[in-house]
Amino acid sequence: MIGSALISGLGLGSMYGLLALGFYVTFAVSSTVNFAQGSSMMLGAVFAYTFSVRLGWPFVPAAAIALLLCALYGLAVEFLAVRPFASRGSNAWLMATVALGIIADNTVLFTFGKEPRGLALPWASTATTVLGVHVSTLQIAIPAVGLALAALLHWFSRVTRHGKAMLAVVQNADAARLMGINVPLAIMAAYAVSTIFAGAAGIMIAPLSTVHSDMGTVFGLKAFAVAILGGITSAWGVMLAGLIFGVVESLITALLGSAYTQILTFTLVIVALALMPHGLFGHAELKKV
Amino acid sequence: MKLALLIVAFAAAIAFTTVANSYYVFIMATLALTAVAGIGLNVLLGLTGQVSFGHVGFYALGAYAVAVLTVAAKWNFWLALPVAALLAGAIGALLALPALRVRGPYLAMVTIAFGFVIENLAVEWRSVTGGQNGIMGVPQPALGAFAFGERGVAIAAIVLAALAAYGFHLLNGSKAGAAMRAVKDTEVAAESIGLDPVRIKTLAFAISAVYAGVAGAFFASLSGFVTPSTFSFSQSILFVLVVIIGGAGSLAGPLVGATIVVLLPEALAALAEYRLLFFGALLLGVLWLAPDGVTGLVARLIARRRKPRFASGGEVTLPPAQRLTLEVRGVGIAFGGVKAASDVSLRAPPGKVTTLIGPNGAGKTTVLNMLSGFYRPDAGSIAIGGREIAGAAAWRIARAGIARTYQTAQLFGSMTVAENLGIAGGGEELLAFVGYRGDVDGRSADLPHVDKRLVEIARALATRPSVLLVDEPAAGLAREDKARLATLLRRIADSGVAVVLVEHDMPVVMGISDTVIVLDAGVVIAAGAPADVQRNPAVRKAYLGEEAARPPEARGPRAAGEPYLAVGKLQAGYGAEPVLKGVDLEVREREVVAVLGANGAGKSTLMRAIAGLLRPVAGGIAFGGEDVARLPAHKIAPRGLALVPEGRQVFPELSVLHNLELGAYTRRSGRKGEIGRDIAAMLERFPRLRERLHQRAGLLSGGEQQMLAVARGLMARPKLLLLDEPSLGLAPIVINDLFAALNRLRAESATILLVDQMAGLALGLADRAYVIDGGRIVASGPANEIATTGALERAYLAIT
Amino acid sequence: MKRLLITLALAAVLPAAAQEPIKIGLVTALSGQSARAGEALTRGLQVAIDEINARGGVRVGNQSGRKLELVRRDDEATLFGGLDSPVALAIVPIANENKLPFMDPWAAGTPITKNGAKDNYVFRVSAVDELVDKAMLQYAQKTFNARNCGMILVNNPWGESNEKGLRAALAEKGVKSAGMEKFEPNDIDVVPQLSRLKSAGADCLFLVGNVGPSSQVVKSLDRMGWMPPIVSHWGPAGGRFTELAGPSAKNVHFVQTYSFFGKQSAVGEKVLKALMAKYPDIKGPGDVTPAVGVANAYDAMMLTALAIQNAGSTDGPKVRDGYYKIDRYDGLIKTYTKPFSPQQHDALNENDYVWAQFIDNQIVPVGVKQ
């Protein structure tokens, strides 16, 4: 029982690690985030389900166009409600991103449809016995995926130039720009990266859980309190995080019972909040006067 | 006048629902209470600027205590009411221990956690709850025999959120709620007159769940059952929603915010479906064009022109304050090892004005800082009347008879100038005190800098301090103001109070000042009068620099080529009074050039704003013959323009390595061996980054990070090389180091623009100079003639 | 919120007019996952609303033959509602307040009719919860001889009824049980639910859930390669099941009130054929889904004709008692003897539950095809 919860936690908890890595990007290059990264994740799916069930493309391509089109939105998102606020220090960013989400959803709801779909990929849903635990094909994809991306996203980072040139936006803008970094460029290249991010969670979530529009809005919001747990300025510290929160979750489920789940973790999430306000694996910055 | 609109108002609504039908006195009932929870949430958001995004957890308490003590305990709903806001109040003030440690989206993480923990209580605890079912047959309320019925609810729950605006009405009249405002513009300069943010914000916290609570418990009467589903979290956004869309902060913001929330979607009947679709548009639509909600753009547009109010002048002495002495022993503190500050001592009596005074990076502010409470020293002592005080909070040092004002003036910007004063405890006759002519009604963030500064003072003097701090008040004053504000600063000594001071301004020390202490590094190196201080010779080798006495070495004569740099009546600064104030300079290929000058004359703003990042810009900035005075520094990088920023700004969390890397950003059509063969080039001139190579900048001591920062400028192999204040903060072995470094890519034929407060080092290194001072040049010529003129120690020391 | 929508479609109910139809008023539900119930409810009440007015309308007192008009949200007579048991649970004080009978051909909870009002106006053409879960266990039994069943609820409401209608029914019986697990509407993995009752020692399963959520917990157990038999509220019937769940969807069984499939009754095989005159996108018996919603539906209706022209009025209370004067009504799910009572406001009982699963994307009863 402990065995499939460790591999059902541990699944989850790369999902959650690998939206919660969208929130890590935008914020460590512009210091805000899309507080509806589940509708990101939402559009992910929807688009995928679009193109390869209703437009009978395969799969490959379809999944590639989906993720593009989350990186359209990611730019909207960006342009629309983070940087007419954030360019004159306002956070209604936070506002303004809820408001972009509800308007997703929404159109979503009322263009896709109120019926949840099923989006089958034949390859995932085989299964083997690993540890005597039986274990589906994509429970195994999503976490070398999620850790995958977080490789990729460290590999990019501190290889190649512009990855390098995003790190350097983060840790003092003034410095890039003269370094000839076109900070606004960067912040949008953030956005878009983050939200396919949430695209390429949705799609791979698709399979395992149900299409429809609102199917982002709570995993979204575990995301978030993930993405804070890890202190959002590090991308292992992130995933960590992730994986932690979905092998918590599980256990309590597992060996208490369903009834406890949400409140202990939301419970645990206060807590630890209050006694590491900078999340477990965040650092305080000095307080200047 | 808006009072009277509002009695109106609810009056309306009242013989309103008296009339309608059933269908609207519910419409009416769930628009007052909406309203409560929003004016609940508005002095939450409004007054104190928490966002909480799990109100409805307070809502549900209270809807979930009044329905278990009605139904199941058969509780009177008049008893069970208390017991609900008390409940919600006191689940709201434990809430703001978790909650306030964090800000923004973890505060936003907490709250969101609190609704959905609520939520699932409700679900989970069923033998108390009911569980999903909820529970159902909550009566409605009656007073003796008589029942309240539907209407009489509906009534009553507008009469509620009558008294729940008149309420927050009086809060944000009482000290609290100018407390709360206080510590939403600015927590720093709230805590230095003496508030506490932790109560203030506790206390938010608290009223607003207990709003939401009775709201909550009106609900349960009203709708006759409560289940869980009636607490989600978008129930929160809605509430949120209210206050946004409303206003946050003012009156009748969340009313008008419950108006449109509630009776639009009804008004669109036909559209009901595409309500949330609806509320997304209008919210972001509201925050695009009306940042400060409906009620905030109304009343932009009526907003008649108000007859300004002045302070009433004539005579004013300040108020005695208890006459203390400061005494500080041998405090000291570290960052990460660094030591800021150690073994610091000085002694302020009453009466007298001690001044710091120190290179940029000598450590000054931190000590005031330690002396405010923002810093617990590691070592020492703090004093005041011989009480001690170091590493006590902020708020209770202010208390203890320490005032303070910031380098950027921190007022309540959100408040008026009397609102600021008052909120300190102090009357407008101190506006007269300190010179302030302005109107007092006038909202402090849209004062003058000049008038900022003063009022900030007058603040100060509010809480009737025995000490006052004061952190560069001269910064960006113009001449006539500075002279003003020194003669203010003698009063307010004379008057009895003990002034410490931290200032560049040389005139401004010299002429005030009773004792002044010199700080370097971190540490006094000289303590005295004034005009003995300015004759140490410590004093000038902190200022000048090791070479201050030695004549530039003789140089071989060097052809200057074209001009690379022209700069012509160059305009800048931050605010309204510009910093610059018309420069013109000129560099020329294959020159090094000095811009020499004290602190806040203007030499890094002038090097911001060629290099880009400072914008806009008055006046002409042309770089190889193309005009660059408009464009941003990322479009001007690449044209062959690199800036080494003063304070290194090495990017820390990166290697070595990378930052080089980065360097050669703007050489995209640099090779990659070529690039690999410069960072080559940049380890043989700076041999101790080769052993650093693979190691995070961050860790590197301070004299690496700017052998680093320069390097990094060099690898976009630029026309021009900015340096600004090189030797900032470093060990003298280590700045000779740097400039053997420099001198050698002089010797290469670079062309350089040097910005250093280390006059006899900069000269030592450049062809020519200039002399900046108040943000115009006062002074150029060729290196070696310069350093005779006296305009030099005129502008650094103020020696005549 | 929700509370207000209803209200607004009761807003005043006028007495209509002598010779203007009847009003038939109509809620459904405006989102979420049982959205298709709205169109087939609409689809049973229209084909008996156009039967009734072919053959005359219904005689109200003196006047003949008046007609039934199908409303959305409008004045009404009586207010047919196709929603989820919490809203339904909503509406179901207000309409007892406003005398307006509600006749319910879709929610199953327990409580919408028996409500514990004194003036109940509240009629069912339905499944009801504790009736399903009496019929889940004696189909468990019967069928796969279970003797130790794990519960696997969805946490709402609906679940929770089911809970107490399943603990009671195993009460009863006298049966234990190997648990019970929740599970939230939007989760994505069930599998630590499902892993606490397979170590309980659970030989079938008892599942509640809307289509969306039970196809969650059919995808868990198959990456969990576990495969007990899962017998099921009739949630699955209320989308594509076989698109989510996949090929595991044929495994659970699930009860509902009728089927077109098999041999069909006269009435049955005359109502297929109005549908398909009607609706060109039905060719045949599978498309008629969800058909638990056409068939009460179309039942549900006749039956208020009947007690509208029993009453010889629309007045409200006149109409309710109505319903209880309904001797004999050859319908399309069953014959209906006395079917409403003071006492008995369902017209059906466990006894007229089908058992069905999805072979590909139609819903046919249990063993008709494989």
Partner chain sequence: MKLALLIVAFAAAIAFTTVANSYYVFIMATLALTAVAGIGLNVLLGLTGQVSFGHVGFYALGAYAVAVLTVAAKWNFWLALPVAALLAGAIGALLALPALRVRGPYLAMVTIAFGFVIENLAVEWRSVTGGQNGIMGVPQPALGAFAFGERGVAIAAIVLAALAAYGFHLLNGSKAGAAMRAVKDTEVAAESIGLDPVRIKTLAFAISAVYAGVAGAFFASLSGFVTPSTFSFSQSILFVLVVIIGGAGSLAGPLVGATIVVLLPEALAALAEYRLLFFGALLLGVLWLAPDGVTGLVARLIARRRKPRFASGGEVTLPPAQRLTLEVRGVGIAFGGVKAASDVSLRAPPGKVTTLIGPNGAGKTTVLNMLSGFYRPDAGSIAIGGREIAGAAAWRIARAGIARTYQTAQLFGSMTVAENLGIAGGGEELLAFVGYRGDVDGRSADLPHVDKRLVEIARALATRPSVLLVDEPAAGLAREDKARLATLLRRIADSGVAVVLVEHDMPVVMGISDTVIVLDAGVVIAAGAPADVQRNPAVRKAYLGEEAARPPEARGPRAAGEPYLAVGKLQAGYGAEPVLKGVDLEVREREVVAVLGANGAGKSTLMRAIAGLLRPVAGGIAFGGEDVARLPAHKIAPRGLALVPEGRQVFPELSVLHNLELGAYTRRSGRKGEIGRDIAAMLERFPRLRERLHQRAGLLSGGEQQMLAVARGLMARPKLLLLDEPSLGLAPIVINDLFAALNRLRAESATILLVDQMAGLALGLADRAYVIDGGRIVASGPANEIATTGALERAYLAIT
Contents of the next structure:
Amino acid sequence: MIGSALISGLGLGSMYGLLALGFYVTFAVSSTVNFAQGSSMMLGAVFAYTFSVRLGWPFVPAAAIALLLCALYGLAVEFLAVRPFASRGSNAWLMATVALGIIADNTVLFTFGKEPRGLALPWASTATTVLGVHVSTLQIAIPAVGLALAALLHWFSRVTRHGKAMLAVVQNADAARLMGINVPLAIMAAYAVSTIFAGAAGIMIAPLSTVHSDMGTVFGLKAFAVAILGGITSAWGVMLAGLIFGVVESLITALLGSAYTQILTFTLVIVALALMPHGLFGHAELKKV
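What would the structure be for the form predicted on its own, rather than the form predicted in complex with the partner chain?
For this one, just the chain is written down, with no partner chains and no other molecules.
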């Protein structure tokens, strides 16, 4: 039972980590976050289901188009709900991104329907045995993809010229402009990448769960808690915090029952942040006076 909980916890934690990486990307570039991340996750799953099941497309191109549409949704979030307020120094983008997420959820509710649907993938049902525990191919693929994306994001932001340029925007936007960096484009790219991560999480979790209009609501809330817990300034931190959160959640469910899952996991989050206010892997911001 514990072995199964660990395996499922790693897969679940990878989903939280991918969503939390989206929070990290936008915060690292613009000091803003997309509170419509849960909706982005839902859209990835809904688009993939629509293209692969309803239209009968092969899964790979269906998933690719779904991620492209998620990126366009991210651009819309930045343009409609973030830029008009952040450019004026207002924090109203907080509520605006929440509102846009609610609009997306309810639009899907009216068009896609409220009945949960299953996204079955033949290759995902194949299983192997790891330490005496039957593990599906998808349960192995999810943590692998999550860690690979975290590594790719870390490499891109720390090594490549464009990645360093994006990180320079949040440090000093005016200096970044003088250096020839297109600040609005960098922020738009961050939001597109953010929603791609969320969409990828939705596509991968869909075969293990069901696809419906509000599937991303709780995931988005937990992912934000994971981002804060990991230290939202660290890509590896939020990914590792997601894995820890997922494993702890699965162990609590397996050992004590689902009735205690939300109570104990969020209690542990509060205790951890009380002891480490900057998260498990974050650091205090230095302010010059």
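Residue numbers count along the first chain shown, from 1. Small disclaimer: the values here were computed from a predicted structure and weren't measured. Here, rigid core means the biggest group of C-alpha atoms that superpose within 1.5 Å across both forms.
Trainee: Taking the rigid core as reference, does the Cα of residue 254 move 2 Å or more between these two forms?
Mentor: Yes, the C-alpha position differs by at least 2 Å between these two forms.
Trainee: Honestly, after the rigid core fit, is residue 185 moving at least 2 Å at Cα between these two forms?
Mentor: Comparing forms between these two forms, the residue 185 CA shifts below 2 Å.
Trainee: Verify the C-alpha shift of residue 218 between these two forms: is it 2 Å or more after superposing the core?
Mentor: Residue 218 C-alpha, core-superposed: shift of less than 2 Å.
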